[in-house]
Each structure stands twice: as C-alpha cells, then as structure tokens.
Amino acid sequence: MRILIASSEVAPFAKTGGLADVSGALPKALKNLGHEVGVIMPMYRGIHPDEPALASLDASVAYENRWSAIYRKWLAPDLPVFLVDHRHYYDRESIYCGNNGDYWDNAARFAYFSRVVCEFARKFLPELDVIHLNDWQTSMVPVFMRTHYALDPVFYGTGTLLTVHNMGYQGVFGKEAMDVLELPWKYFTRDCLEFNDSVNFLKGGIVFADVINTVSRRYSFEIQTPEYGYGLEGLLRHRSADLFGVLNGVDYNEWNPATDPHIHSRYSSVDLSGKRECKRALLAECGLYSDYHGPVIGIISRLAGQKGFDLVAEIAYHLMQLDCALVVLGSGEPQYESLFHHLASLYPHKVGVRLAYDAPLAHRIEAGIDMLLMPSKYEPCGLNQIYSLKYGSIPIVRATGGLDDTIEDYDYGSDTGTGFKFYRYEAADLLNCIYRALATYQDSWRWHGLVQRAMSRHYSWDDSARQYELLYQRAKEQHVSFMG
C-alpha cells in the first residue's frame, strides 16, 4: 500500500509526548512489512533538512494563499519525512505554546498544515491508498477531502484513518475558525464541527474520517462514556462500528536492558546481576544510600492531575513511612513539583527528584528501580509501563486504558501476573495496591518469578503495524464505497 502519515510531531525531530514516538516508530514497522510509506510534518525551528527544497506549493487558509517550501529528511533508508517550511507559522520557540499559553493562531497554523497535506498529496503523491491522521492538529484533512476536494478524482481511492491519542485535547476554537477553514456555515452544526458554540477540529475529523482508532483497546471503549469522552462520547458511540483500538508498540532497539547504552550494567532475564548494579548506581546518582536493599519505586511522568498525582499527594506521607525509596523524574504542574521537592527536603536519603526531561536518566531509572508507579486517572496507552516490563521493573498501575490492556494483575494464590493494578480512582485503593507490591517483594522467590514473567512480555511495533494494515484496507474500502 501507499501510505502517507501526517503528524504535528515526529521523533526524533520534534517531540512533546507519545504522539511523536508513534509517528517515528510506526512508519518503520510499516516499511518493514513492504509498504511504501512517507511522513509529513511542519518544519519547526531547529529542524534542519537533509537536502535542498524538493518543491513549493500554495495552500489557502482564511481566504489567503500562503506559500511553503517542502524539504525532506530521512527517518530511515527509503523512508522520507516531508517538512512543511512556512516560517510565519512554524519558526517558533516551541510547537504549540509560548510563555503566555497556547499560540493565539493555532487554528490557522494547523488548518494550514492540514490544507498543505491535501495539496502535497494531490500534486506529488498520486494514488495514495490511505492518509493516516493523528490528533486534532491533522483532523481537518478528512474534512477538507469531503468538502474542498470532494470532486477531485485524485482522492477517489484514498481512505483516511484518524488516530486519537488523547481525547482530552480536541482543538476547540471560536466561531471565527469557520472562516479560517474556508468552510460554509452549513458545516457549523451539531452533526459536523459545532461544539458548545465553538469549532472543534477533532470532532470534524471523527465525523468525516473513514475509520477511527485509539491507542489501546480499553481506551476505545472508555471514550464512548461521559467520564472519558469529553463531550464527544455520543458521536463516538454513533461511529462505534468504525472505531478500533490498536495498542502502541515499543522500539526494543532502544528499550532493551541487554543492549541499552545508557544504563550502568546490561542484563537480561537469564542473568539479573546487572540490574542489581543498576540499582546501586541509580541510588548513588540520586543522592540516596547506594547500599539500600529495600524496594525502590520510580516515577517517570508529566506531573499532572491526569497522571494520578492528586492521589499520590494524598498518600505521600503514608508512603514515606514504608520501607521503600522513591525516585522521581518529570516536570509539570507547580503543586506536584512542589510536593516532590518538599518530600525530598524532608526525606533526603529516601527521595530523589529530578524535575526535568532527561531521556538517558529515564533509561537508568527504568533499569535501577524495582517498581514503576503509574496511577493515572486515564491513560490512552502509556509506554513507560511497557518499558518497565522489559526492564523487570514491576508496574503499579490503575486499570485504565492501555495500562489495563498491558498489565496482568498479580494473583498471590496462583502466582500469576505481571504487575499490580487497582481499579477505583481512590487514594486508599492506590495505597493498598502499593502495600500488595511491597509485600510480594519480600518473597524473593515469587518476586523473581514475577520479574521473569514481566520481562518475557513483548509489545513490538510489528504486531501493531499488522493491525494498522487491516485498518488501512478498511478505510480505503469504505472511502471507495462512500464515493461510489
């Protein structure tokens, strides 16, 4: 198949979260399956193309034609990333926001990117089988294909797949966005783009895309409920026949304790002695007692309420009374940064904190901890819990989204499972789950078996890519049937 993946961020060129990891890894897996794949993204400040401009094109936004140059980088051999160079929109210090919050013209910035995706595909990539969109920033592509390009024969056989990575971010703008999109007001209705008297980009994509998916099976059901649908649950239930869940994969070339260049000592499930050395090195790096033999709990996360840190705040001082150490890496909301700073000041030999984004340190934490804490209120997929399985660092998670799909709760009676789960979003339930994990840790025989089971689990991009193949075919068939 001929596939174009459109994303507002692609690792390693631009990244704020998991979207970039998916957009950087999935194309490689699809290429390995024999497909012809290209990726397109904005050329933000600091991205340097590998060669001179390939082409230029005009695209219209707010009834004004704007010119862009198209450059190219290589994600892998024969796997191009096309870069949309429009300095006015993309040459900024960050991707989505400045010091005063979201950029005021984000509607225009990403409406323009969606329009460029259509124009580029139309002029330079004929006979595409599918365009794969990601989140609200590219959700206008299927809208434009059904409106501005509805009669264009180039797109007759081109299906659209929209992946929703997080329903909490929908791209909601004022009514004036209808003029930015150059769409007739007949589309400003509850059945199309209107949402609480505003324009909702993600809603438009969900309405018009041929097929929709989320990044775990559990999350695809959760977003059809009021708790997780953020006002679009009714629309998602209406489109449930076209809504699927495909779990994100992991790049085991990067996340593998047997080959990881960032960790102190390499190890495998056959020989875990290197993990013990990684633990000693991590404790020393964090200023904790390096000869501490008790369990070490790790947190690697954006510090936000969505990630469950309101629950952590409720139990923090109970946790400090237990025989365990805590290592934290992340940044985010001030109250949670202050919480961990305060804990580290009160318990300097028990709590190590780094309020930053540090990729190599994330690897060293995964290798050096005994347990990873992810008590998320919701988690579309999650990747750290999958990394932790591979590193033999047992996840403690809430049973939501991809956390529920990837972690099997440990059962003491049958001695089965790969981690510890709690279900109700309650601080007491989280604390009891931690108690269970710490009690199991004291039984070295059971803990060793748990670690080995966890390390045997495999969530590769090859499996996910094969599921995407099926969705691409479905999207193409449904589009052709619609055009019919």
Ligand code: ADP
The other form holds:
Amino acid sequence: MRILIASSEVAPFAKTGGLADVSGALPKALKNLGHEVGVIMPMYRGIHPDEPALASLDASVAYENRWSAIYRKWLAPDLPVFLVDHRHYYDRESIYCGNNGDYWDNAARFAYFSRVVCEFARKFLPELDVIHLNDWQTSMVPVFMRTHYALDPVFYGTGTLLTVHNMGYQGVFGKEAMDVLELPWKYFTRDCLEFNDSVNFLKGGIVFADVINTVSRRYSFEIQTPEYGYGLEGLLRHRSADLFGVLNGVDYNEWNPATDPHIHSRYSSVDLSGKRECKRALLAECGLYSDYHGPVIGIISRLAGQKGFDLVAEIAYHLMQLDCALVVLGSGEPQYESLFHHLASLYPHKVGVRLAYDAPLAHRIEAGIDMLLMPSKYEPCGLNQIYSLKYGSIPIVRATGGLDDTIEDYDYGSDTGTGFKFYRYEAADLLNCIYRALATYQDSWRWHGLVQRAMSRHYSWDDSARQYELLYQRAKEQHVSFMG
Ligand code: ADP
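Switching from the form predicted alone: structure of the form predicted in complex with this ligand?
Entire complex below, previous chain first.
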C-alpha cells in the first residue's frame, strides 16, 4: 500500500510524548512489511533537512494563501519524512506553547499544516491508499478531504485513518476558527464541528475519518463512557463500528537493556548483575546512598493531572515512612513540580528529583530502578510501563487503558503476573498496591521470577503494524464505497 502518515511530532526530530514515539517507529515497521511509506510533519526550529528543498506549494488558511517549502529528511533508508517549512508558524521556541501558555494561533498553525498535507498529497503523492492522521493537530485532513477537496478525483481511492492518542487534548477553539478553516457555517453543528459553542478539531476528525483508532483496546471502550470521553463519548459510541484499539509497540532498538548505550552497564535476563550496577550508579547520580539495597521506585512522566499525581500527593507522607527510595524525572504542572521538589528537600537521602525533560536519564532510570510507578487517572496506552517490563523494573499501575492491557497483576497464590495493579482511583488503593509490591520485593525468589517474566514480555511494532495494515485496508474500502 502507499501510506502517508501525518503527525505534529515525530521522534527523534520533535517530541513531547508518546505520539512522537509512535510516528517515529510505526513507519519503519510498515516499511518492513513491504509498504511504501512517507511521513509529513512541520519543520520546527532546530530540525535540519538532509537535502535542498524538494518542492514548494501554496495552501490557504483564513482566506490567505501561504507559501511553504517542502524539505526531506530520512527516518531510515527509503523512508522519507517531508518537512513543511513555514517559518511564521513553525520557527518558534517550542512546538505548542510559549511562556504564556498555548500559542494564540494554534488553530491556524495546525489548520494550515492539515491543508498543506492535502495539497502535498494531491500534487506530489498521487494514488495514495491511505492518509494516517494523529490527534487534533491533523484531524482537519479528513474534514478538508470531504469539503474543500470533495470533488477532487485524486482522493477517490484514498482512505483516512485517525489515531487518537489522548482524548484529553481535542483542539477546541472559538467559533471564529470556522473562518480559519474556511468552512461554511453549515458545518458548525452538533453533528459536525460544534462543541459547546466552540470549534472542536478532534471532533471533526472523528466525524469525517473513514476509520478511527486509539492506542489500546481497553481505552477504545473507555472513551465511549462519560468518565473518559471528555464530551465526545456519544459520538464515539455512534461510530463504534469503525472504532478500534491497536496497542502501540516498542522500538526495541532504542529500549533494550542488552544494547542500550545510555545505561551504566548492559544486562539481560540471563545475567542481572548489570542491573545492580545501574541501580548503584543511579543512586549516586541522584545524590542518594549508593549502597542502599532496598527497593527503588521510579517515576518518568509528564507531570500532568492525568498521570495520577494527586494520589501520590495524598500518600506521600506514608510513602516516606516506608523502606524505599524514590527517583523522579518529569516536568509539567507547577503544583506537581513543587510536590516533588518539596519531597526531595524534606527527604534528601530518600528522594532524588530532576524536573526536566532528559531522554538519556529516562533510560538510566528505567535500568536503575526496581519498580516504576504509573498511577494514571487515564492512560491511552502508556509506554514507560512497557519499557519497564523489558528493563526488569516492575510496574505499579492503575488498571486503566493500556496499563490494564499490558500489565498482568501479580497473584501470590499462583505466583504469576508481571506487575501490580490497583483498580479504583483512590489513594488508599494505591498505597495498598505499593505495600503489596514492597512485600513481594522482600521475597527475593518470587521477585526474581517476577523480573524474569516481565523481561520476557515483548510488544513489538511488527504485531501492531500488521493490525494497522488491516485498518488501512478497511479505511480505503470504506472510503471507496462512500465515494462510489
Ligand atoms: P504521554 O504520551 O502521555 O506523555 P507515554 O507513556 O505514552 O505518555 O509516553 C511518554 C514518553 O515520553 C516516553 O517515551 C517517556 O520515556 C518520555 N518522557 C516523559 N517524560 C519525560 C522526561 N521528563 N524526560 C524524558 N523522557 C520523558
């Protein structure tokens, strides 16, 4: 198949979260299955193309024609990433927001990107079988294909698949965004783009995409309920026949303790001595006692409400009374940054905190901890818990979304499972779950078995790419029959 993947983040070129990991790894897995794949993203500040400009084009936003140059960079041999160079929108300090919050013109920035995706596809990539969109930033592509380009025969055979990586971010803007999108007001209705008297980009994508996907099976059911649907649960239920949940895979070239260049000592399940060295090195790096032999719990996360840190705040005092150390890497909302900052200053020999985004340190933490804590309120897929399995760092998670799909709860009776799960979003349940993990850690025979089982779990992109292949096929067929 001929596939174009459009994304606002692609690792390793631009990343704020899991979306980038997916857009960087899935194309390679699809390529390995024999497909012709291209990726398209904005050329943000600091991204340097591999070649001179490949093409240029005009695309319209807010009734103004804007010119972009298209550059190319190679994600892998024969796997191009097309970079949209429009400095006015993309040559900025960061991807989505400055010091004063989200950029005021994000609606125009990503409406324009979506328009460029359409223009580039119709002019330079004829006979595409599918365009794969990701999140609200590219959700306008299916909307534009069914409106501005509805009569363009070049898209008759091109299906659209929208992957929703997080329902909590929908791209909601004032109704003047209808002019930015250049769409008539007949589309500002409840069954189209209107949402609480505003324009909702993600909603548009869900209404118009041929097939919708999210990043775990469990989350695909959860988002059809009021608790997780953020107001779009009714629409998602309406489209449930076209809604799927393909779990993200992991790029094990990047996340494998046997080959990881970032960690202190490499190791595998056959010989865990390197993991002990990694733990010692991590403790020293965090200013903790490096000969501490008790359990070390790690957190690597965006510090956002979604991730369950209000529960951590509730149990923080009790946690500090237990025999364990805590290592935290994260940045985000000020109240959580100050929570961890305070803990580190009150318990300097128990808690190590780095309030930053630091990719190599994330690897060193995965290798050096015994347990990873992810008490998320909701978690579409979650990647760190899957990395942790491979690093023999046992996940402690809330049973939601992808966390529930990837972690099997440890059962003492049958001595089975790969981690520790709690179900209700309650601080007491989280604390009990941590007690359970710490008690099991004391039994080194059981713990060793748990680590071995965790390290044997494999969530490769090959399996996920095969499922995407089926969805692409379905999107194309659905589109052709709709046009037909
Ligand atoms: P989300 O996309 O909601 O942030 P995921 O678990 O799906 O959560 O993906 C998070 C990704 O970002 C992982 O690759 C993780 O290692 C990385 N990450 C998150 N916070 C940091 C940080 N402070 N420093 C380095 N990497 C981080």
